[in-house]
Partner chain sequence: MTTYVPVAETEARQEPGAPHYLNVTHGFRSWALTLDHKRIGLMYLIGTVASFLIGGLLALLIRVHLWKPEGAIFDPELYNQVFTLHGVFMVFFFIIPAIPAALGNFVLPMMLGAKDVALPRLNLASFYLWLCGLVLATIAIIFGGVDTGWTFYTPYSIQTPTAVIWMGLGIFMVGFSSIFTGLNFVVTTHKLRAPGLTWFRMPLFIWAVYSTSLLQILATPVLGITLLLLVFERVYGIGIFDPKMGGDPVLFQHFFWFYSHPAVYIMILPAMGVISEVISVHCRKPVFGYRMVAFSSLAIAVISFLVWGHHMFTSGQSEWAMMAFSFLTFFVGIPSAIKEFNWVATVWQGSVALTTPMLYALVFLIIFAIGGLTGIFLATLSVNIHLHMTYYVVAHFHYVMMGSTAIAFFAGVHHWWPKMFGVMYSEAWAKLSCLLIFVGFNLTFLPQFIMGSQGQIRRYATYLERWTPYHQASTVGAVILGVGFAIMVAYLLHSLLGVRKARRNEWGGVTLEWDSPSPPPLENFERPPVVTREVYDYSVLNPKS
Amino acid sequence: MLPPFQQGGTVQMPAPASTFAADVDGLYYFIFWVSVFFFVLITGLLGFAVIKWRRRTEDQPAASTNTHNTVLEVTWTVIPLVLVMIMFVWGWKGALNMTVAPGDCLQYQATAKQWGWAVFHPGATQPSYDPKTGRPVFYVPAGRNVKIVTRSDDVLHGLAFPAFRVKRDVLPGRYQSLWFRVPEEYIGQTFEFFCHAYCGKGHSEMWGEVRVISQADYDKSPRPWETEPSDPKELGEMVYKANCFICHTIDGTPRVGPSFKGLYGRTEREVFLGVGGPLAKVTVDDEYIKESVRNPNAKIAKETPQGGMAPWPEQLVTEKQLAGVIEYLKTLK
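If we look at the form predicted on its own, what structure does this chain have alone?
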């Protein structure tokens, strides 16, 4: 059975859900069936020749003394050249259309970080997450051109929308972009996006959702991405599921970083004062947690890799969300 994001598609391709899909799928299946045709033709002729004209005795003369056939050689050169040029022109036109975004696009932002996405809607100052799962969510109005500007805070990542047939490498120190338009017939449906470039241990967890909504739902206030849990503990749990779970467990099992279970209030915890610094004993309180998020290399837990965590600025985790994380940690006894 196909996974949910592929229902309605084929074994090779998920269900199409953008204006790019028909062109991309047409080129893909053209290349696929041309490849199948020539594979069967060439291997079939090769197998036939090997069997029919095989050498049966030591003194058997050659079946032919011809060294070449000009007509055949021109034919097998010209036909593949024509087919490859068709593929090139078709692909070039499609790639150019995907690269040059229309001027009326709604502009979103996506920031990649080991290992998660921070997605920002037009005019938003903080990332959008699903309150229950903590997964990053794009709310996209159907029938509108959507542009996503990407960047990476650490290593090479990749942003891919399989159902929309678009993807782009996400590079550190460089802005990239992609765009698409989802037809109105997909209002109410949810699609997934992924990191398509292997970026380390938590690569498989770098995925989120695109929820297609109507223009009316996009315009109404408060907008879908502007709501978050009012309870600080629930807010902190959402932030944990969105940003922290890859490196920190809540069941006492160490991962890349220490487990959050029983962490808050722990006294005489051994830490390094800076990368390569001396050891000291501290108490895990509000200030320690805030410093560990904003400047994680100031105090590094003895049992964790030095310099392994990048800072989380307020643009990615607000002060309100950070306060929620602290309240959530207090419940993990």
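Having seen the form predicted on its own, please provide the structure of the form predicted together with the partner chain.
Left out here are the partners and the other molecules; the chain alone remains.
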């Protein structure tokens, strides 16, 4: 038996957790059964013909030399044409519905960066992450129209919600958006979202969660996305898991950037003052860490002379979070 995927889903489809799902799935299964019909027809006729007219003696001629049949040929041109035109119109209507967002949407923002998401809830000043895993989280009230405006700070990314059947490329230099509405029966459930456009090393790690909540929980104060760990070390660890871990390890192995293990407090650390700049020695203290986050190319670790990390402005990592990161780094002996 095929293993189950998600609560409420089927073998072929994830849970139908948005108002688009019924239409998309209906069309999917319509095409599926039409395809099954034609596949069985084609392979059935083929199998029958191969068995019935297989060559038994080497000099056996073909049973017929018919080379065309206009009625038959027109039939098998017109029937598929009619069927696919139905699919075309049905699919186009569904897609139009997805591209035109209603006017009363709650507006979220999602900024993609190699390799992570910063998810901003309506009115929020800082991105929201799961306090433990550091995964980005959308808290979405059921029954409300939700619009997510996306932007990218570097390369192409993509924002895909399989359970909602929607997806949009995230482009640098252009705002793109998508919208959906989750029916109320999904309150309390969690779904994933993914980056679908290949963006390099951390592509497969760019996923996060959507938590469906009730309107009452959404309105509660503090808002669900405003809770973050109060302990600075835990806060720092969350920020690390959300933003840093793909390039910076905590076990000493160098990756795209230097490892954080034993970094804090090091003296005589060799850095270049800017790309191609002169070598200098610094002590890794609070000021150095702050500068490396806000303006990474001012001092570049000797191991990675080409630099390349983009700055993390206060909008993505708050001062409080940055202080937490520093506390967290101190624990990485």
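Basically, rigid core = biggest C-alpha set you can superpose within 1.5 Å across the two forms. Note that the coordinates shown come from a computational prediction; the quantities given were computed from them, not determined experimentally. Residue numbers count along the first chain shown, from 1.
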Note to self: So with the rigid core superposed, the C-alpha of I51 shifts by how many Å between the two forms?
What the structure shows: 5.5
Notebook entry, point to check: By how many angstrom is the CA atom of L41 displaced between the two forms after fitting on the core?
Noted result: 2.5
